[in-house]
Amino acid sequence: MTFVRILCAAGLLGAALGAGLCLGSEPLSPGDLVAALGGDDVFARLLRDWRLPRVLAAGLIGALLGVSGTMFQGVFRNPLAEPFLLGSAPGAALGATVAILLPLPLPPLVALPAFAFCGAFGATLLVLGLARALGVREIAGLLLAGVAVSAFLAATRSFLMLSLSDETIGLQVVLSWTMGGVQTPFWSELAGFAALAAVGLALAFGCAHGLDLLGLGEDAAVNMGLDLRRFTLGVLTLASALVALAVTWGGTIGFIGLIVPYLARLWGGARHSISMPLAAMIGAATMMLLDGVARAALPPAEIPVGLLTALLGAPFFLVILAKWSRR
């Protein structure tokens, strides 16, 4: 059963594939986009070089969010923790920010990762700590500090992109990454882009049976060998690292994190090792298609896709909501 639902999950992604690459400002057939690929003219060369380097962009974008929002929900055991929600995805869009008006002794493809990476983990940890001191335990009061912390997170940046962007270009960049909206990278920088996602997503399926063991209780998970500091710890570093790179080359995406894990346990089962390679390949799936859609909606401009993220993930969230109060 594991196998199909995981032969199923490969399916819908081979098919989001397909549909990303006919959506755009000048939308195929399956038959066009066939011959499309075979071509040498420059409508191939685009499809090629332009619009094939996006999609899969978006599809690495939608896996990591995925995951990192299952690595959330898992190491705080409810379905309502997010990157988004809990700051992580703020505190990383701050910290790209940072590197792209700011002038560093640094290329841009280290400055970004790592300043989105130090931004993300910065605002988890603040978040803990601010819940810690106020003593809130629910994860309720743990969402309303990461709701104060992306308060804050966002007035910084705007401040910053008020005082230091001296140039149209770079307001426009730091837009973009606010509003959410996947770069198109050249074949190079998709490898190297591709192998960072990999090495993350690979470090994330080996925390699958600590999650299980968290699951459990701390009191049983502690029993049965799990250092729980220390995982917990590792656990918030590689969901951040994971986020930073997300919003690195898609902005700041919402309710992704929130919506995939759902799903994915839903299809799969509590188990990680299951429900985490089925978030990657849904995540990647739905944001093929919702960025297809960004594309294609009107042209020849492009709908920021954090845009559709929120008109889909706010209304469920409040479902999740409720049935959580329920609860």
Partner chain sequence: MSEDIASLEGIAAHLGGRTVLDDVRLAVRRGELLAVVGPNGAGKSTLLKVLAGVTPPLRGSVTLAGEGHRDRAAWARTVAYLPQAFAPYWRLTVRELVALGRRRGGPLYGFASPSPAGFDPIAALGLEPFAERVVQDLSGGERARAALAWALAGGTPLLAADEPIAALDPAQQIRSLELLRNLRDRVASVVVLHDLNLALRYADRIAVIAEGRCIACAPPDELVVGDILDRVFGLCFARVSWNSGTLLAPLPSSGTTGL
Contents of the next structure:
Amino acid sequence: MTFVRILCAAGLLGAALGAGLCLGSEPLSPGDLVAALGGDDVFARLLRDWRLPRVLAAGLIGALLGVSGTMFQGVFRNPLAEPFLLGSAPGAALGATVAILLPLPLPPLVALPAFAFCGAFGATLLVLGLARALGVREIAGLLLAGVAVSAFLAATRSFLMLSLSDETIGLQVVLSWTMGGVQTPFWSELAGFAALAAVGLALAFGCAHGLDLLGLGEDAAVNMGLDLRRFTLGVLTLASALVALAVTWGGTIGFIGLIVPYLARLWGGARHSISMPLAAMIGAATMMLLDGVARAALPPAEIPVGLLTALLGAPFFLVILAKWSRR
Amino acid sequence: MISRRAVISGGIASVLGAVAPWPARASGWPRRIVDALGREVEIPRRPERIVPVFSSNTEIVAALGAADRIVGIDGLTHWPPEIADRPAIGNRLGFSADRIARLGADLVILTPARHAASLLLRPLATIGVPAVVMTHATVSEVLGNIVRIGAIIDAEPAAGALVRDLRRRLDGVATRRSGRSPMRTYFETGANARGQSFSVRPGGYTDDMLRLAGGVSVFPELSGLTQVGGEAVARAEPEIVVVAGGPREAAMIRARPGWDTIPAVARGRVITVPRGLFLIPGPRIAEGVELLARALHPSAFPEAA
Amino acid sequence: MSEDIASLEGIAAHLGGRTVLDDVRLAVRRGELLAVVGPNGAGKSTLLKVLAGVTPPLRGSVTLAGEGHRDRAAWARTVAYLPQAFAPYWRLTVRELVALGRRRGGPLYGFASPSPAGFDPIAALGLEPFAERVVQDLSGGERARAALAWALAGGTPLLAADEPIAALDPAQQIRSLELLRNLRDRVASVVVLHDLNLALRYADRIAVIAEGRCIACAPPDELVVGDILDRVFGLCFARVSWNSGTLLAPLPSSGTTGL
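In place of the form predicted on its own, the structure of the form predicted in complex with its partner chain is requested.
Then the entire complex follows, led off by the chain already shown.
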């Protein structure tokens, strides 16, 4: 049963990869795609060396967001927890902004993820700390603290953008980050991104049992052998790292971390050992497809995929909220 | 990426100074060129499928007699009319490397505006389509661009002839208006419905054109944002107001609250010039300078009346 | 091997700055069903949490299976804790919940392997018809049985269950307590109960908790003779002999009704 689900998800992944390759401001039929890939003209090179890495990067971003969303939801035991809403994605965006705009003695490929991680983790801790200091225990309060922190972070980022603004490429990149758009990596960059993502996802899957235990309630989890503080801190650190990696290559893409874990649970059940790999695959498929739509919707321009996910995600959030509050 | 400020413009003397500072060897293929961003670009063979991004580059390529080799244009380009129906590879929202590849382009000429460079250079480099970046800080640089584009699209004779002709016309205007003091001008390049209006950027090619035509901007110190308010315009006491646009733009000036107190506006000294002649750094700039010179100094052009 | 599976010595515990347990001494023997009774707020739940390693005591020590300090995993494999009104947050099926219950004290990271279980808790609690249903969709009684099945699945030698039968109908209450009684050679139980008659009938010993202290811990026939229960609950119980046991029936407080 599980095996069948994983197999179906893998099929979905393959279909999304194909669709992502077909979509673009110059859409192709699957038959054309196969023919075009074999060629040696400029368009074949575009498909192989530009569109393919882009689609794969979108897939990795989706997998990272789906799994980090599952982890946040698992830790907070709530389907409304989401990296974008809990401040970690806006924090990562602020970190990335700092890395882009400030002259740093570090190569961008190091500085960007490192600063994004610091921002994501710092924002998450800030939200949790605020919620605790204010005595908030319910998810609603946590999300509101996230809203406040996100607004603060966005204002800080706007100020940085204004004060450091220059007619240079930096500001353009920051803007595209803000709206959420998949950056196309070179193959070498994609290899590094994929290696980091693979390590992060493997570690995340390792948290499945602990997240299962947390889902039984804190007391039961502690009784079953969970070190609550260490595990929670570990999961939040790891989830922040995944968000930071996703933000580095995709900017702030909201709601994928909300929709994808929900779908994964709906389809694969509540066990994290299954729902997390499924979330990775569904997230990857979703992002490959949505990024393709973003590239194809308004040719010859490309719309930020973050706008698409927000358009789809905001109503979805309300649906989950309605279901959850009726519980 | 270098900023525009890196390319400093001098006075009128430099406007018509020597052209072609870039090495552009026009003999055989492949040809190598260092573009405005300092990138060395190799063009392997004579370009037959050219995509000029932005109106200025398109107009230059067309003026060099290569309109039939243009396979794609920017969606906001409408001149010359014979290329207006070519496929658009970009619009206000962005540009598509996909479409450039689909058109089988073998040369892209672009300008670092509207994110075109940041959106297109990486994919074009990846798929091996040569892309040359042009900047146009001054009229001199615009003339240089004609020479450079002539070199890379194998149209050197046409480029030489065109630049000589443009220079001759600009020199002609200078000769006609010599001895007359420059007209203090408020040159409005654009405005929007929220009451914001923008003056010509000092040191830019449009400012060069204004000076070549015998005018001088009343805002010589603006930098960065070129937005100006009605009070500032009134205080600057321009002798004439020049609006890039048509009758609608001129009417908007008069309709702005308080602007009727500006003497030049009150006296009806508001003229319009076509945007295409002044805001596109291409081969039509000489026409623009001639037009504006006649408007600013009608007595120097008695035959035009 | 010690006779006690767990013993608490001089336990004190605070909850939100309030003393809820003070110098509690209690030993749980192997193979017994120990009922914990007492009025609301007496500290029964906190006592179970201390025993289960969920709440560290402010003072005092917990000794498990004769050993002093135990690590978290060993504790998890010794005592299973069933919280009051236990329900998983996510939509697990009964079978998934029980499978999760088998994996006690595994490594934090990675997939813990199930501990060997000698019996099938799903069958023992009559949950076969609901095994593939989601726990949250079950009735209150079915859910309580699923929770008990989860707690028993780990194969621990001790179960600490906080009001595990509160949501069950009388027949199911009896069935559950009989199950725990039958299993007590394999797993000793400490069960918080509110129904004194069920405690008297099924427990081997009854611990009476009042105002944060364990004021008595004795077999039912000893406890029923004295007036400890009457004093602790502030009530007068009528003793009714029935079959081989004694039933307690609370009477209206004497002297105030004017009878």
